[in-house]
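For reference, the chain that follows is the form predicted on its own, supplied as structure tokens.
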Amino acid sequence: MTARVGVPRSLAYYAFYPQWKTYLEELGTEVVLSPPTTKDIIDQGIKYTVTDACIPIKVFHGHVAALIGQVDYILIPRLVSIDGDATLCPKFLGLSDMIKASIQGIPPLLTPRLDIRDGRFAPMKAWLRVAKKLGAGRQKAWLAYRKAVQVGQYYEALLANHMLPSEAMLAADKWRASWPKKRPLSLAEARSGIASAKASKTPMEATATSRQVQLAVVGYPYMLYDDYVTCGLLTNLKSLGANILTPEMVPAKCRKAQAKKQPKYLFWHYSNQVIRATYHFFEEKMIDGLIHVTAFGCGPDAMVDKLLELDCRKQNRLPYLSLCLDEHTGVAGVMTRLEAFVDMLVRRKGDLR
């Protein structure tokens, strides 16, 4: 009988799902994804978490609860350091422990510890242990890992070509389906696939060109891309005539190049990525304004938010909006702030011409 492995549609899902899905399916398991975030999922998450947890952690608990009874295992990697430099938020580090302590009746968890600082082969060894637990042989696991890494790199390249995760995940699935049976795809084939996916995607560029402004929307991926939590933020900005740029649309090498220019090193991986992507937007003069999407009660974000505000002042007082969200945030309140901010950007851009 084929094992079913559940993947919560939250947190690291937005960065790693295509890679995880490829690995698990190549091992012969069935991947079950939790449904998109809803009020019921958030309510379940609130039920199981401590009161001071941030909204992403509450959402994650709700997604885990939604998988109970549907799967044989749930995948919750312990992400420590994925770049060999900064670590992830402490709540990421102890996520599997929180889940075990908070939710009763969950299936066994798959919790590979991923820390690049343990050596370049540490992630591979962690995933091989997952394969062993699932009953897969070592050679099959190695081939699955190699394919998963290449799909992950392709997915990141799609994001850097200004695709949203939902679009890039579909494109990565199509690309993987075209993979030759007996050999890995070449670099030329990967580039061709990226060009084809980019040409066929629905563009994020706004149709209302008379009002078009270049707007950076920065924050952690699990906040930016969950439509329910953000009250449809990106879609609504598009409808208001804004062309959207997010941190994932900045190539990794460009973000890394900004590290040396970063006056304040932060301890947390996603915080550094937000700051560095923003500096890239500044340096290339790509944006007319910046929105920082943050979760109420997020400790790392308290520092990021202030740094971004101060940096925007240095950029000729670039318009800056901090949008703090939690489970009580309403669509009307968010839309009012977005409409006012975009209107201000349109007027300011006209005055500067």
Second form
Amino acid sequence: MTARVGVPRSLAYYAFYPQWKTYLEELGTEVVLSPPTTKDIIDQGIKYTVTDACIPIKVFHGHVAALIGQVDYILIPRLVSIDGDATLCPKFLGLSDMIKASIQGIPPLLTPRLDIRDGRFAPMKAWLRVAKKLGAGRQKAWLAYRKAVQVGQYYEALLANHMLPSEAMLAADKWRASWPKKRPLSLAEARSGIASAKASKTPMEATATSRQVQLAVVGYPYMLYDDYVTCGLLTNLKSLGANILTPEMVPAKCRKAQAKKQPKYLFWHYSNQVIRATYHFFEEKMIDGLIHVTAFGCGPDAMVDKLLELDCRKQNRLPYLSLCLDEHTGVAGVMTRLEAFVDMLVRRKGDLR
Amino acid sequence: MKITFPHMGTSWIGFKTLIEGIGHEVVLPPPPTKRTLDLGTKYAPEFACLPFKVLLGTYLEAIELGADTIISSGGVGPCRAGYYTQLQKRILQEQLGHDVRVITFEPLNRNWVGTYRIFRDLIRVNLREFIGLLWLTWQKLLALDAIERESHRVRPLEVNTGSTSRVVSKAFADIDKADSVKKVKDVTRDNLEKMNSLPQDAHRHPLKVGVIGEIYVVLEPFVNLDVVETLGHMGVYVHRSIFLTDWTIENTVLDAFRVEGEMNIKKAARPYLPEMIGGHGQNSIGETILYAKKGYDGVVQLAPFTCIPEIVAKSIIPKVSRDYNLPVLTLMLDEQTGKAGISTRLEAFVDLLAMRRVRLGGEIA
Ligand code: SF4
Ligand code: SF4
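Return the structure block for the form predicted together with the partner chain; the form predicted on its own was the one displayed.
Okay, now the whole complex, with that chain kicking things off.
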């Protein structure tokens, strides 16, 4: 019988799922993804976490709980450093340990430790050990790894081309099926044949086109793209007439180029990405306003939020909205604030013309 | 230059000596009060950790008192403390328009050159005098820690409540005044003797409690609402896991030579948390286990609200507590925490520990 490996649909899922899925499936296992976040999942998560935990951590616990009984293993990589410079938030560093201590009766965890500071090949070695645990041969594992990395790169490129994760995952899957054929880079081509491809416009374009404003929505991927947690933030903004940019839409190279503007790097990978993407938007004069989506009680964001506020002030007082979400956030409240903010941007833009 | 620096427990006595010695005027950071915290809370981000807020408030008060330069330490993460001064500097300068200089010492092993430059800039005495001063400062810090450590032992045994604390204050004042290593040693010895000759009840077998958690809230009595002293007055022997001098040796001196300190603690923590997560997260786990092995009656974990590593630790500690059968009380401190609430919780916890000890066949008084 093939082993079933569960992947919780939260946190690093948004950045790495295509890569992980490819790897695990190429090894001959069956990958089981937890369902999209629901109230039920959050409630489960709350049950297993301390009250002080941020909402993404609660959500993650909920997703792990949802996998119990369905799988033989659960994949929770220990992401320590993926850029060789910063680490991830301490809660990522101790993620699997928290899970192990708080949820009883979970299947064995697969926790490859990914720390690129240990050497360029350290992540690969960690993944190869996973393969061994799953009983796959070395050569098979190596081929799977190579393919997984390529799929991961392709996925990132799609995101940088303004695809949303949900869509990009499908496109990456499709390419993988025809691997190693050359990967379709033009968006239209990548999108053709994916079930969700409906319109010809890029997904982040405003649906209400009468009063367009350019808006950057920054925050951690596991906040931005979890529709349940954000109360459908991105869709709502589009319907209010905003074209949206997110950090993932800035190619990694451009983000990196902005690093020199930080007097001291932040210590957390995703926080740096948020800041650098924002600096990129500033430099290219791409946006009329900035929304920072942050989790109630998030440690790193206490710093990031203040930095963004001070930086926007320096950019000729660019309008800035900080949106702090928790498990009690209601759609209505968020909508009111978004409407007011977008209205203000529209007015301001009119005045400036 | 009128220099100020962070206020952390009693360490100001040492730093004052050092900065005055190298030829600058010191604006003593006022001990934090409610007002300090209010000031800090007003200008700090809402979810900044408590130490950030208190320190920001302290700087603002010191600026009111005329300070024009702030000296503080940096760091490399993964926790927020290393980024404190970066952000505080921008809040002070950009947002509030204060004309202050902020000098940050980054950890030695990453930045020997930068550290040297700062020193060259600051120091107005020759190298020999400077080394002498460093030695005196270090001796003072050691003396302060020795006094505190002894007070933790004596306080639960004292017959007259408060007598230990009085000697402690006197000792701190003496150490502050001492101007040579010899004097520091003399006054320390005298005060330790005095403390030991206080009337004590030798028949008590005080409960033994370990205090763990994030360094700033463990060391700063204002922020932890005098947890250590309160426990002492309840007749509990407190072992504080962190003393500044130990911490400096383990984390600064050894780190400068790229040696990892606190190996025994990290090793103990490994089965539950094999990863360094910054702050004192891993230590909190390791120390809890070591206290259990040493037969302590309980552990109190102190953590600032939103403290990332301590939240991770708090999530794991219940399992450690079950596995080792050791009660742990976690106190998350924020600007709303009141002393009365903390005392009530401590009392309940101490009662529980007392009952537990009796049940296990031990005795207390
Ligand atoms: S970065 Fe913030 S939101 Fe993400 S896990 Fe850490 S504390 Fe939670
Ligand atoms: S250890 Fe806790 S209190 Fe200290 S900087 Fe980190 S989050 Fe803040």
